[in-house]
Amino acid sequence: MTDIAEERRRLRDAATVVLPGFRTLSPAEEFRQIADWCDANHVARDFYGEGELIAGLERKVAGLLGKQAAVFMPTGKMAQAVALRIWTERAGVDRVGLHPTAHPVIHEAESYQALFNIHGVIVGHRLRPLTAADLDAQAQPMACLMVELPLREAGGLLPAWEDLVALRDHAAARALPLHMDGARLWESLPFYERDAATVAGLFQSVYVSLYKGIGGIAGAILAGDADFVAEARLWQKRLGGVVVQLSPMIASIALRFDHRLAMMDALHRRAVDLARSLSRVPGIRIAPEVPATNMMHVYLDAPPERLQSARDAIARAHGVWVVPDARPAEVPGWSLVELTVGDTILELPDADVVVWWRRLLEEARS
């Protein structure tokens, strides 16, 4: 970590008040949440994956994805590098169909090529979710298509429930398996007003985060049919997915999964609102205008540089940190910058946010 990074990361924790995202402990504080979860729970350690803690969140998942088996792996590219593996093996394709900004392509060096000489086949436009005219379109035999919801690229946008079910019926009538990247599904959930397993219904196959909405450690859960989980959990030991014990990481997730899936609602409509008001300040603009999610796109006229030595100032000076990191905007002097809504404002009125959006965005220009 640079010098700079290091800073940035002593100025984010000092500050007494945050603004994008979820509270985040201290490793003391994380670990002594676990550990009391444990000793009220009367936690058992598991031995190489196996054990009750991991096979009771296992079967939680799969019923609330309504698919008839799960498995859980430490990371989520693993999870997705799996499932692509398995259905190209089943089909004797070695071509998957990605969206232009699928996670595999622009987050994982291509490990789907290089750890299994898997072919990416790009479906889509950038900046809107797949479509059945998308599909239709790709001509190439494809083992299957994998479907991000939401399609965090492009702000957190979702399709309409009605496309979703085309683009699937499309698939069905090519004999194409549907793979979810479902990282950010329980996010969604809110926007369809469907439950998890109608959504998942759609799909043959499952991804779905445990850090990101969930706040865990880290992990993963892939979900699906009996014979496909079996298959998976072949490729995880394959891949060094099944490490000596997995507790610290389930506990840390079966102690909020309840609690943050039950706040979905509550911060997809803080996410509306806040979005509404921060369209209003000048040199500021919303993608998509209306979030589909509890994530967003803002984009500020100024550059990134210049924001995020704002952002640090403010910090220093007033113990407020104000955004996450920003990038280079497609339009030369703004930024970008990815904002999730998560507890540390669910509470807070929008004025109360908003007045530290628009100091930001004058000191930058300042």
Given for the second form:
There are 2 protein chains.
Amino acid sequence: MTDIAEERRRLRDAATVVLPGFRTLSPAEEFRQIADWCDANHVARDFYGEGELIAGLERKVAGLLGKQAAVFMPTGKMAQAVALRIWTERAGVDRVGLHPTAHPVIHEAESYQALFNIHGVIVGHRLRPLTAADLDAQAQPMACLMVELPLREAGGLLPAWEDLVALRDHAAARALPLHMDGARLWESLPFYERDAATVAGLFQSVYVSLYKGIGGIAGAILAGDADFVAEARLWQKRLGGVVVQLSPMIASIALRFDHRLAMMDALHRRAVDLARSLSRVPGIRIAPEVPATNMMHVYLDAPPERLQSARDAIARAHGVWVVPDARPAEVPGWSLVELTVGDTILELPDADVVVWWRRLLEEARS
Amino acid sequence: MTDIAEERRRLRDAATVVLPGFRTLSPAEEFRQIADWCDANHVARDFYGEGELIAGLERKVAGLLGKQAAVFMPTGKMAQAVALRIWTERAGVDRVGLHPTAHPVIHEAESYQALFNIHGVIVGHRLRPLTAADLDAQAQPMACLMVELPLREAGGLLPAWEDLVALRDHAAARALPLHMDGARLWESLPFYERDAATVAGLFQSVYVSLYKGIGGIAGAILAGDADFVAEARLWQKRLGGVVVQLSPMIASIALRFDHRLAMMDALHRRAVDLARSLSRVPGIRIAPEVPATNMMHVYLDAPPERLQSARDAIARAHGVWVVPDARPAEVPGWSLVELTVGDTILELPDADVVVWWRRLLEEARS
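Next up, the form predicted together with a further copy of the same chain in place of the form predicted alone?
Following is the full complex, with the preceding chain placed first.
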């Protein structure tokens, strides 16, 4: 870690008010909470994922997703690589459909190509969700189509329910399985006003994250039919993903799972309100205009380095951490911040949040 | 987990005396210890392996192994798959040499074949370490030769130092890199009376475990030249092995690393003594006759199921856990137990250990 990154981490940890994201515990606080939970729940040591703690979580998430089975994996990257591998073998076609901003396309060092010689066809457009028309434009055989709900790189945009059903219908018509990148599926349920099983019911396999909205230390679930999950366990082993003890990850997930799920409606409402208030600030634009989840992209009319310096200065002077790191937007001189609305601002009025964003922008431009 | 496996776990956890292996903490105790350690060492949250906690451990192990660099991975399977992948690409030869009992051959669902289309040539014989002659018998080109120190499936047998040097010399003569499966390298150092860097110096890349002898929650290190390790990080990412937070694993390793390393001499001596005493019991044979590390194979003249029932009965009646699960030996009616000598019997006289083994055998045969 560079010195400046290290200083920024310290500033964030020391801030008394953190506007983006969820309250984070120090490792020591986190482990003490896990220890207490393990005591209260008589948790025994696990060995290569055996035992009721892990099996219970897998069953619970499979049930929520309406799938026959589910397997815990240490990372979502592994879960999705495994899904692509299984679908290509089943189809006898080493080709899958991927959105231009799919996680495997932009964040995984071409894993699917390097490990499995899979050809990833780019389907759809960068800033909007996959549609039935996007799929129809690809006549070539594909083993599966990966669909991210919500579309992180478009600020957490979600397709309308009818559009998602249409995509599923067109896929079904050509017997194409849909795999869901549901890294933020839990966060998408308020938008659809449907339960997870109904949304997941449109997909043959589903990955969900257990650390983003759920807040565990790390971990992912891959769910699907029983035979799909049995195969997934074999590939997890081959990828070196069967860790000798998983209890810290699992306990950290289990102890807050229900609480975090129950929070999603409130987080979504809070994000919608905040977006409305933020969009009134000159020099700020929000995408999507009405957030579909608890995340949004905030565009600011100032360069990233200046925003970050201003953010750091505010943290030093006032103990308020306003934004995560920014990146350059397409429009020269503008920045993009990925904002996740977590529990830190649930009870905070818009005015008390927006005042800091105004200040940030003023200082960055001064 | 089956009901009987679950009952056995409970019996073991409830035993007041556990003869094999190391003292294990309950998850709650473990996490409390980690929490205290994190407090005392001001540990900050990590993000995808960044930060001094992990970098510090990697540097420390690289230094101990005398290598330029090292990378932490969640499992040894991943570390070794990555090593094979890098060496085959460098050699332009998709063929590696593996001992018949190499971990990738017997425990990884043919990972190297399934992921990388690598041909694993079986070199050497099941119950003895690889020799220069074994290597010479394979004239075909290979990208690397994996050498396990010690040979777990032969009770932890180690080649004599001179034989290991000869193997290295023959490999060097044909420019063949040696990769060490050092899952129990730390446990091998008393036998060689050499430091880790000297032993690792015979190898171009080294995997060591951080949970077996070291006692961490999970984790492995892959060490080698700086460019090798840089490539390894890329493959780790592709395999889905870059976990978003690693601090629990790392803290659990760091807090006992030095203490466990310092214990290895005593554990080896204790194993040698115990083997001598056990071998005097009729119906017990030990391999290797003189343990090379803190592990040995104990052969018993009784079938596995009867041994296990006797073990469970002793645990119920006396709160003493005598042996791990047994498996059938080649000789009909005999069993094989893999015995690791840990800290639980360091201070216990041989007589107090052997009495339970005698009793176990008597009850199993009655």
